[in-house]
Amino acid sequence: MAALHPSIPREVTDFLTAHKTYYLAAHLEPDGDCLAAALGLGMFLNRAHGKFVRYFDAGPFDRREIQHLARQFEGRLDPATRAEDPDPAVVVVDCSGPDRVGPVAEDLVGLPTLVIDHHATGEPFGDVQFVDTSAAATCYLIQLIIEEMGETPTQEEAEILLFGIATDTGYFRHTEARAAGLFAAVSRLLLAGASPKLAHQQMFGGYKLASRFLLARLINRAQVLEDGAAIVTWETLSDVEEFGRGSRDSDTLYELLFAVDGVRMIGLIREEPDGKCAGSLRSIDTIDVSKVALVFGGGGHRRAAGFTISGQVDAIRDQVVDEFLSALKRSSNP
């Protein structure tokens, strides 16, 4: 019988006690899991071990549900600050590769580095790696580390960790079978005082009517592939100008489209400033969208992946359509 939880390597807990200052870095275009993982671990290290912590993420903090966390993160580390901080080390959370850390990676060169992640793609980096692709969220791994170090999360830590787990699992919609370990861990967060109601409100509350109009536009313009097996849609800068960046609500878009009978894959391409596009890819069965994301220099999970690439939105959309068609063909002819 498989172990209920991932095991925590001794070198991880040793790393988290060996230094006096910890720089906690999360990935570009952050989501709730990466920010909450950094904050949850940092709160614990400061509270239980007296460590000094700083948080780094270059953003952009476009997702409505994470904007209240943005003020706690810095974009860069000043060399003078690094020189003054005693015995610094780095913990990179939820990053499949060093390029995902962004510009602050240049400021952290030469420091001892621990990587904590649950993504399947990317080249190994850092001095110590704790990567478990069976974990539903990086916040789940952070909780297990805290417990392995003999502590119980405080209510504040439990709330931020539950929020991260909930965001990365789509409020548990994407949780696979045999997830008893995850739900056992979540129950311990509830015992510590975390509120599922609060996590749900943070994820799904507070949208404006304009967000519903934007959803309608994205659905109305969607390309339907292979009799509805896949759907690709896109968002332009003019859409953002009209409806506002805060109107983005990809989770609801995925939920609505996956409710359509026969849909297996969804691609959302967003036009970004500076001639770039961000792609978010989702699947609900055996198709591995992280392999599609890898074609565009990205990565992620089997059922949720993404990328950022230079190019025009129409051209990137067409390339994603081609890759989706190829993936569907491979899945029908294994």
Second form
Amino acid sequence: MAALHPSIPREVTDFLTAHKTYYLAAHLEPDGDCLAAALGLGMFLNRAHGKFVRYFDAGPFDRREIQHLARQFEGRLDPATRAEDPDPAVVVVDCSGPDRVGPVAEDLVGLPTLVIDHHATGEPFGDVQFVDTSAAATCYLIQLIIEEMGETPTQEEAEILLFGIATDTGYFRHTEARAAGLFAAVSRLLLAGASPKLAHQQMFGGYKLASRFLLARLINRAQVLEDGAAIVTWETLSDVEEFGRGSRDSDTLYELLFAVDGVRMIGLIREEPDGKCAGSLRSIDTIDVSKVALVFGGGGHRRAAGFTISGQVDAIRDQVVDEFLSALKRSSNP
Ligand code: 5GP
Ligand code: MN
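Okay, that is the form predicted on its own; can I get the form predicted in complex with ligand 5GP now?
Next comes the full complex, this chain leading.
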């Protein structure tokens, strides 16, 4: 029988006991999984091993569901602090490449670095790498590391890890057959006191009614390709001004659009300040949207990928439409 869980390399647990201070760094434009992975591991290292920890993320902390975590993260590490911290080492979580760490990477140069990740695209970096692309969330790997080190997460750690797993799996909607290991791990988080209801509320609750109007706008303007095989929509800065920044609820948008019969891919292009656009791409079947994201200088997973690029929102949308049409054509004539 195949192992229920990925095994944890010895170098990973050795790394996490060898040093006195750990700098936990998560990715730019953070999501629940990366922040929860940093916090879950940091809380554990501090509690169980007496390690001194600091958390780094340059933000922006735009997603509504992570705003309560933002204040624990610093954007940069100043050299005087680094010089005073005893025996520091770095753990980078959920980052597919060094560029994803952002400007704090410059402050961490020269320190021993462990990378814990689950992305399919990217370039290897760091002194010790633990990248498992089969893992549904980096938080799942963090839980397995804690357990490998002979401990059970506390209720607080279990809650944060469940939140991270829930966000990266779309509250388990994207998990498929052979997810028994993940659900067994989640069951242990529940035994430790985590609440699925609380995780759901953290992910999906707390919006204003305006957020539903923004969803309606994005759905109304959606561009439908190839009889509904792909749907592309976009959000402008004036939408953000009209409905409020806290109104964005991309996960619900994907859920509503993936309910449409025959849809295979969804693209959401968001106009950002400074002439940039961010793209979020989602796939429901065999089409690999990380390859589409790569065309725009981004990356991610087969079924969830993204990018940030300079350009006008209309132009980027048209390019995404073209790339989606090509991907659909390739998948029908492989
Ligand atoms: P989202 O659409 O939720 O922003 O991102 C979906 C996935 O794509 C995440 O796993 C995220 O790590 C990845 N991703 C988003 N933006 C970028 C990017 O600019 N570069 C890379 N390499 N990955 C990205
Ligand atoms: Mn992740």
